[in-house]
Every structure is written in structure tokens, then in C-alpha cells.
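Single chain ahead, by itself, as C-alpha cells, in the form predicted alone.
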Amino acid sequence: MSDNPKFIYSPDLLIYNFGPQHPFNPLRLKLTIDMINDFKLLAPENLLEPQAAGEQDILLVHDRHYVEAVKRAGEKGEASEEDVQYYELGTEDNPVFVNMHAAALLLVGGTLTGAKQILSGKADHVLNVAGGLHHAQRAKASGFCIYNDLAVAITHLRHQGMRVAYIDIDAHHGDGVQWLFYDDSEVLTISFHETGKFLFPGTGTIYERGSRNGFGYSVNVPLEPFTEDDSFIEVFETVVPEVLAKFQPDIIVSQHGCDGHEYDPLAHLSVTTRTYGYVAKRLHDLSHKYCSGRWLATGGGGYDFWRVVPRVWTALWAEILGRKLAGDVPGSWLARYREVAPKSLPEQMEDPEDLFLPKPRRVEISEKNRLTAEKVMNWQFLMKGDPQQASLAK
């Protein structure tokens, strides 16, 4: 395998844009790429432009009638009543924009391009921060996601005989990816997310464990609101290393949504940059332990795009490169954005330990998360060769 990591990016990815008032603002990408460049972390040999996915790639995952609806809505710049009712296009979460189909194809193509780079041996690690649209379903849009780039890339990897471990740390449950591979024993999905009792999409309980041949290959760790770093890291360590050891993946595909940060306006977790740096480092190590370094990473959620997203995703890329960043946010980046940012910008790449006060229910929250992880591990990974479990799944 090559040790030449690839960063997937083109300014054309900014066209995937639901409008200036929508939380899924492509400014997140611009701020991130500028910070990466200001750190001088993007050599020409690392940068790779995405190739748009073909319609045949999308149809491996999505229903043809849905794809035609996306094309139709994007051509008109508006959704019909049928599009809203059947496909959730034109809703508040998923507003229609002109050329939406083409923009979504390019975004999907970024993650698919990364998968092909790894399969060809041209790169071992690839990052597409524009990707990670984990909510899109087979025949409907969901949660800012038109097409599911992760599922398209995973399907391509599966067709090449790859055994895929998908790990998702977005605050919102990775439901689209889970359901699309729910009966597939060659795709392991692991999602750490805020419990669906309080947050979209309302799924991701510990009882969602897969069906038929895929029983036991869907792993969910729903976290209590206001979960902090220590508890998140503890349950991650309880689950991921043991599960991967038993599954023995050929490649890790990961979604690095950073909307579990304390600053994020759309969720209620309370982690800091420490959690995101820790997870990136562990996945890097685990990719080498189990997958000969094969690791395809994406962005995802993250809606405090001034204070959180650029720092987290820049640090993720630095980890992929094996680089240790200096403690300060680049002065050039701060100078460029300080006057236009609506909030005071952090000057350090990592959040100080005392940035936030401890949560009043810290002990109780940590204990609930610990018990959740223990229940998950008690039930999981009788994965193969257990007739009783197989019969229960049917």
C-alpha cells in the first residue's frame, strides 16, 4: 500500500448549498480548507479533485424513482407536492436548490473517488470532509442528506470483496448507512450518538442489531445528553477495539461529524476537541492494526462552523498525515476571519481543559453510558455460527 494520503477537495463542492440560513452551510468547508492551507498541510501530491459519481453508482443504493425526483426538483428549483410527500424534498431540512442532483453527485463522487484510490493501492488513507451524508435513505432525503455518499462508497468496496467496518461519531445516529446494510454480515456499522429520545432521527437504540445474516453487525451506543469527553472516550474504548478484533475488517470507513461539541447548536452532547482528536488517533492506529492502513474518512455534521468544525477537521487531516499541529490557530486564518465571524474565535487548536464547567450530573451520566456500553457488548458478537441467534433474526 502507498503511504500517500489523499485529501479530496474542489471548490465545486461548495455548490451543495441549501441557502445562507440553513445550518448545513458550505462555509464549513471553506473555513476548513483555509485553515489546512494556512498550516501548510496540503501538498500538491496530497490534493485530489473529486470525480462526480455516475448515475449507475447512485442506483446501487438509491431507488430510481427517487433519483428522478431529485433531478426533476433540481431542474425546476422547486419541489412538487409529491416530492415533498414521498421523498422529503423541499422540506425545511432538505430544501431544493438548482442543480441539486449534479451537486450531490459530485459530493458522493468525492467519497467514491477516495474508495477507489484505496482499492487501487494509490493511497492508504483518504479524507473527504465534504462527505458523511449518513441520513439519506434508499428512497428519500433526510437530515440535510440528498444521496448517501457513504453507502455508495461502501457498496463499491463490498463489490470488490472488502469487509467494511463503518464507524460513526456524529451526534445524530447514522441511520441511513445502518438501514442500507442492516442484513449484510460483511458490513459492520457502529454508531456513537446522542440518544434518539431527544434528538433527530430518533433511532439508534441498542436493540437495533441487524437482521437475518446481518444480525449482530449493527452496533449502537446511544449516549446521554451532556455526555463529556471522559465518558465518550470510555465507551468508545469499551466497544470499538473488541468489536473490530472480532469482525476483522479489510477497511475502516469513518464519519467524523463534530456536532457533539459543547458549542454545537443542534445537539446536546458536551464533548470538546479532545474527544475528536482521540477518536482520530485511535482509528488511525486501528486501521493499521487490522486493515493494512486502509482508512476512508469523511466529515459529517457540525454546525458551529466558526469555532469547532475547522479546528476538528484540520486536526483530523493532520492526524491522517501523521503530523502534530502547533497549539495555536494560524494567525493568518484568524486575521482573515476575526472581523466577519459572529463569535469570538478560539486561538488554540485544542480546547482548554477548563473551558467548560463540569456538568452537574456528570457521575450519573457517565454511569448510564457505561451501563449502555456494557449491555451492547453483552449482546453483540455471537456474530457468526450461532444457530439460536440466527433463528431469532428470522
Second form
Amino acid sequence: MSDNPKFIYSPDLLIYNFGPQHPFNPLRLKLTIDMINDFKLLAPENLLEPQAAGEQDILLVHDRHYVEAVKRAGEKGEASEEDVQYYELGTEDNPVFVNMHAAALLLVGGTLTGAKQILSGKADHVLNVAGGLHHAQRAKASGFCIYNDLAVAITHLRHQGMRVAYIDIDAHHGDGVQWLFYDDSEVLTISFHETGKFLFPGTGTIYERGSRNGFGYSVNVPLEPFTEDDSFIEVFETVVPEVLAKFQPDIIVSQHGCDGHEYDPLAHLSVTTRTYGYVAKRLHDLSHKYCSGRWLATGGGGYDFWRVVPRVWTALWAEILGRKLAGDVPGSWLARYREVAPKSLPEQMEDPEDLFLPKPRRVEISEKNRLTAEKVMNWQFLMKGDPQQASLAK
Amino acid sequence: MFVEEVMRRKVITVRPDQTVLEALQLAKVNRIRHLPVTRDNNNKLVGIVSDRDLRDVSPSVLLEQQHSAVLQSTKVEEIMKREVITVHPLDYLDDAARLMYKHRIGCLPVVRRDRLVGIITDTDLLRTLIELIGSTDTGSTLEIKVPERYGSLAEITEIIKKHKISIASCFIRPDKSPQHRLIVMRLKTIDPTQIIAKIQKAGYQVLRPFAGEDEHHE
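If the structure you just shared is the form predicted alone, then what does the corresponding form predicted in complex with its partner chain look like?
Below: every chain and molecule of the assembly, starting with the one above.
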């Protein structure tokens, strides 16, 4: 179905590690790659090693002083008071570890390598499950993210003349990417996330719509806590196809954080594998419809790494390959991890329909989400080139 | 918080001898609803006109004539309110808010030593409310119900301090039950789960972000 898609991986990516107590555990990657291998989904011609990003790549989006601070802290493996104060390095969210700079460069390099593969025409779809660090800001670490691989890759694509549609389904607002392209009409950012009323980072209201040239090119769909599959899929369908049709992107860059799953310990959305499978399928279709197949996908959040992350990202890779997966989690994978997992592992790739009881306020939550999506769409005529905007400007 | 911290210093005013038409146009162009009336030479406040006062003396829009002569012949001083409720820059903001609430008015001229030095409107109060409770610093927000006794806030902040996490904003508000208070705080972290667990262990109720909707399946 697809021309030689690439999966970015190297065991060196596991070096990006904040320590055993931290939720952003490299096991997220290890468990995923093992499941993919156990499904025999990774032929040698599909595997691509990440090329570490150069400092000049990082400096496309990050402040030089911040990069110096990351390097310094990574040499000693400890942060100074200033690092904590100014750069939010060495906090509980973003602990410092030895060789942090190099580890983060490799991770950014993974996504950038993917972007370059697509630009060169060697591949149409690329997946970097280690990428998706959407919170990192110009001069600040944030929410487990040191460098913003997405923003570096998008900037590179942009410099090559690509119109980029960025779509983020992580439970947390894709704030880092949004702010870095807030003024830019060549980069459309769309983020679906749990409302920031209580959840980190707090931004991502429908009123954040871009500024200056970029006005109309930031789209936010904040969802109610306990949003379930049907409602998520409904608002996704309300927003994404129509906005992409207006924007006419050259490439889709997507962030597939799966921390909106019912099981996830950090966020409070209640979707299941059904939502993630659906979104992957739709983005795949849309990449062919608008972008001749150009589609760069990354991982993201996801902190139930035993029960959720490996299944969701394995299914994503299968979708990219155009392969239908058997319904069972591979026996070899279960045999390897059943004993060490702290929780009982699901044996089916897809969650059952009765994974949990319907949420008490389901009707109300769906209604609220529907209204949010409608409001967002009422404004979409402000995107440039739309006839309604042209008439408004007169 | 003092009135002078919130008030606007640039005030659009009219003179008593200006016409109602001029006042109407001033309000329209500047998109404001209140015009303090001052004398040119000393900025002394002598009255106030609101958009409602101006409209009361305007002819109906259903009538055909555009600028009726009456708007040009009537002076501001003929229609302005002379008894003006004012505040001082060093009044407390909550007292100013109470005044506006009690008298159902939308603005208070700020007067010091008989001179108009600023204005504070309901819009300014709303802006202040947004700044107070709508912190935009990145972080996670908690709502904690605590009994009305000493030490609760200290105990909670001690837990947060041990995690070396900064508090971006914090306010305490009344609860429905008079024996309790609600502490609302924004913590600069993506992962407040351990802190929430410890606060609960210390005997406090964390209402949000869970609100007891249901239990996660384990």
C-alpha cells in the first residue's frame, strides 16, 4: 500500500532516561519495539537509524544560552540553581542526567532524519516513536521535553518550502510547537487535548488561534475530562478534514501521544485503542489525499507503558505499513513480560467495548465537546484564501 | 491591592460646555460607556455622563432626521449627574468593587486632592479577576478542600516544597460548608500525582482534577 515506509530506531535512543522513578521511562520504547519485532513487522529495509541532530539544527528553534545550559548540566549530571530557575532543568519533571545533550540530539535527529527521508522522496511515511517532545520551548525545558524534535523537523521542512499541517492528539496541549509557529501561516497546528483547566500545561483554549500572519493557523480543541471514543472521534471528524481541505498541506506531521487512554495515570481522558486506531487510519488517508502520502509521525506522551503504549504504537506502525494485525498480543511478548509487569497485561491488541462502565456524564461531556468543536469551526473562515475572509476584508 | 494598581490613568473626559453630540461621538469613537466631566483649567471633576444618560436625551433612531438639533444645542452640563461616587487611589480594590456592586454602577472616577487622576470600570475588575484566578503559567491546577483550622496550607505547601516544585499561583476561597475552605493552586509540574497522593494521605480532600467522577480500573 505504501512505498517503503521507515521506522526510526536505535537502542541508543534508550539513553534518554530521567531515572527509574520518572514516568517518561525508556521502557515505553523497549516494550514497543519488542512487540513490533514479535509481530515481525520490522523488515531490515524498513528500519532506519537516527542521525544525531547537529547543534545548528537545534539552534533553529532553541536559544543558544539554553542549549549551553543543557550541555553544561549534562556534563556533570547536575543542575545549578540558575538552570532550575531560568531553564526548568533539574526539576522533578525535567531531571538532569549525564550526556543529556547528546541523548536529546539523537532523539531530535530521529525526527529530523525522518523529515529528510520524506523530502528526498526515499520514503513517504516515517515513524519515530521516540519523538514527539511537544512541550519543549525556545529557552526552557518543559514536561519531560528537553529539545523540541517536532519543531526542529517542521522548521527544516518549512525551509524546504513545505506547507506543514501539525496534528497533535496527546492528552496534553501541544504548547511548545504551537508557540514556536504561532505567527506562521505556513505551519498549521491542530491540537486535541484534555482541557487545561486542571491539566498541564494549562493552555490550548479555543481562543488561542495564532497571531499576526499566523492568525487562524493555530487550532485548539480542548476536551472535557472523561471524554470517550465516540466523542473524540466525532470532534476529530468535525475539525480535521475540513481544516486540512482549506489549508492544503504538503506534509502531515503528527504526534501520537496515547496518554488520553482510560488507563493513563497522568491525564483524565477516557479513550481506548479504538480512538488511536481511528486517528492513525484517518491521518493515513488524509496524507494520501492532500500530501501525496507525505506523513511524518511521532510518539509522544503515554505513561501506562505496560498496557497501553506498546499496543497503540505497534498498531500505528502496522497502519503505516498498511498491514492488518492479528487480534492477539504476541504470545512471545506476553511470555517475556508477564512476570515482570506490575499489572496484568491485556492479551488483545484492541480494548474490549466494555473496558469500563460508561461515564456517568457521558451525554453532557459529548455535548460540551461538540459545542467546542463547532465554535472552533465557526472561526475557520479566517484562514487566508477563504472566500469568506476575502469578503470580510473588504 | 490598591485602586491605583488597577485604575487607568488616561481618562477620556468632556467639558461641561461641550454638546451632547460631541459627548456621544467621544464615547463612540473610544468605545467607552462613561465620560467624567471636568473643567479644562484644573481637571476638577464636576460630574459624569454615561452612555445611558446620553441615549436618554437622544431622539429615537426610528426618527428620520440624523443629528437632531437638540443634540447640538444641549450642553453636557444640562444632563450630567453632579453627585458622583468616587474613590481615592489608595482605596482598597475590594472596597471599590463593593461600591460598584452596591450602587449598581459601572465605573468609579478616581479623585485625589480634588483632581481626576484615573478611572476604574467593571471591565478593569474583570481583568483583575482573570489575572488572579486564571494564571497562565504552565502547570497543573489542584483544588483542595481543607478544614477551617490553622496549619493546613502550611502542611500542603511543605509537601510541595519537598518535591522542589514551584507554586505559580494560589488562592483560598470559601467552601459551601462553612467549616471548610478551598485552596486552589497551580503547580509548575506536568505530574502532580505523587503530590496529590501525599496530600490525600495527610487527610485532605483533593476535589480536582478528579472530582470523584469514578475510579480508574486497576
